[in-house]
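This document opens with one chain alone, in structure tokens, the form predicted on its own.
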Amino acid sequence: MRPLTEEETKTLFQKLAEYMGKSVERLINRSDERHCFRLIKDRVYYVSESVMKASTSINKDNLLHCGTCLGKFTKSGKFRLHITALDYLAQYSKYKVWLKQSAEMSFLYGNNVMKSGLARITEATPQYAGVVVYNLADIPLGFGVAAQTTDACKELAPTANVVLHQADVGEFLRGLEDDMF
């Protein structure tokens, strides 16, 4: 377990800023306890400093996880968010999308969100912005990238993509957790 390098931190913050905007600062400067980011085997963990200090007594070969896994760095150096980061993305997300009940299962099976399944979308959502996907009961289901702006969504055909799927809570059920952990 080691701290992130400056380049890794920059890449991580750029990815988180796509979904959270300037609220990324709130992840580190929390009112309850200071938190930090640590790297274990190409995976980035968000962990409180007290837990991090306690984990230093564990041999690094025996330490599998510590804190919440936000994602991993690919071999090309890019950062990919995992569904385990959804709790933090949902708290501080800048742009949100709500699905109709008929489109929930389709999204949870890994499909993109079509206009016919869109219930609401945050005003002024730009194209290719990171969005968190909710159901109508305000339960976060996953996240993705806005394929169209809010204004463009009004004129789209019902079968046009509005949100490009990135991750959803159904990944646990589909058995994709081998890639996650």
Second form
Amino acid sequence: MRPLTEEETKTLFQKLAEYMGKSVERLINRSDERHCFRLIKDRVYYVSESVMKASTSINKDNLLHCGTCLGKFTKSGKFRLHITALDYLAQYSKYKVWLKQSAEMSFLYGNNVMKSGLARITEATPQYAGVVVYNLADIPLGFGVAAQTTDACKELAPTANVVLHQADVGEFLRGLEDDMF
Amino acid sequence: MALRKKQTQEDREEDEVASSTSSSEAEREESDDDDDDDDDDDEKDSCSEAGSDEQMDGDVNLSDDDDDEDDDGSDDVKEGESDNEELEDEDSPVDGKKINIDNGNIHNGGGEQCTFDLTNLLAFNTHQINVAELYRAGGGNAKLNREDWYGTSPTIEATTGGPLPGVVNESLLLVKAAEGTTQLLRELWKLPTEKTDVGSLARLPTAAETQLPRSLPPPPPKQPSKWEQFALKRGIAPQSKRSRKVYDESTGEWKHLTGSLSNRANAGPESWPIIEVKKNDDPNRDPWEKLREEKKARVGKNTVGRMRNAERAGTLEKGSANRLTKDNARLEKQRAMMREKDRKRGLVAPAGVPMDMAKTSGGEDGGAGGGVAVRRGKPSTTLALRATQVSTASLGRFDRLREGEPERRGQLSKSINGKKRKQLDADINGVGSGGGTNKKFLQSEAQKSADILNRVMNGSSSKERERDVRKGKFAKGETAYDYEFDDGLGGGSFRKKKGRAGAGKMKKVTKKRIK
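Based on the form predicted on its own presented above, generate the structure block for the form predicted in complex with its partner chain.
Full assembly next; the chain just shown is listed first.
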């Protein structure tokens, strides 16, 4: 377990900023307890200070996870967000998308969201912005990338992709990545 | 099967020939009974008897063959019977009518020339057989059924896989066998003879003399290399072979020509602990390094030359030698650039090497008279000072610092981009004395993160942003449905073919593609 280097922190923040914008600083400066980012074997964990201090007393080989796993760094240095980061993304997300009942299941199975399944979308969403997907009951289902800007979505065909799937809560059951959890 | 039958028939026929002639050939009988192949000797008649043999060839052979048919494969020597009756008797069972066996043709050996293996007394008739003639449909006397010929062996039935298309025309086979035998005997007569006490013997060729034909085509002739062409033209003989070990004068032992420096014969200056500086040499240049570089250059030249020879011969793809030289040149240029960079920074020589002996800028007389010595420069001096600071047994830890001396830093280390990864006060893993859990550290960490975030949010300078976009740190459509999808694994620049062909078809730039 080690703290992130400057480059890694920069990459992480860039990724988070796509979804949360300025709210990333709220992750860093929290009112209740200071949290920090730690790396365990290429995975980035968001842990509170006390938990982190406690985990230092555990043997390195035996420590699997601590805190919340935000994602991991790939071999080429890119950062991938995992579904486990949904809690924080949903809290501070800038751009949101609400799905109709009919499209919910499709998204939970890993498909992209079509225009026909779109119920609501926040205004002025830029193209390829990070977007958190909710259902009509305001439950976060996952996150993705906006395929089009909000205005362009209006002129789309009903079968065109509006949100490109990145992660959804169905992955907990599907277990896509073998070493995800 | 047919071959073996021929051979046995031939053998039997020889037996028959022996037996049918007069009693004076009793000795021949004995010898011919011996069917061993590793006999170098084969007994033959004296000339007169040979003559009589040939005379009888035409008729006698046939009758004897017919005799063999009757025998059904028995090896007993049989008394030859008179010809014509036999002929007629044997014809009828095969076809029911008289066979027209062309005596004259067989006597001449037949139209189809056979190949011979005289060591094993074999004649091979490899010409194609007329299948229509071979299997003359219908006919077939009960006497001459397959069972008579082959016996009731189940394997033969199995291999033939059912009934043959008609009955085999045995007379045709007989004719072929007879022709082959005649040819074989003719060849045997051609062999060299030697006179022994037993009579004149024909010497069969040994196994070494019989040449098997090539199964594969011979290899193509090798293209001579550049040197070989030159040597041929000039008439230079190829070098005699070197002995494995050579006498090494310095140690007085016999050593190999190759091997490590200590084990090599006549190793040369590279193995000497002291090398004198000659008149034209640069005293600051490491002579062993120089020798190593020269050797590398020679080796490179040799490899390129070999590659060119191979290209000329066609074993290597053309252009690979040029590619190799270009690559090497490029790498050399890069190294030279790095050296230039270092030189500009003032690091002409390694930090610890004294500069007093460097070439002076002007005097040819060794600088004693007038030339100005090359100055070290500030960066080189500071590096040298840093190096000397830690050049004691305790790495400078207990040395008192002089006035104005910079802080002792520690050993010179190689760094990437001149930057060293900043270590925390303790172990970077956060284990041990505080480290990642240090209060101070955490505070500073929060501060640093905030700084980084600021930089990220407030759009780092356009140059940095461009660089990050190029690196792919900003989201594009990150799925496989987006054409610019990059899974980060690289390998996207694979080109199956070289040059313009590898670029692939030019696709028309449409609105869809522009996105």
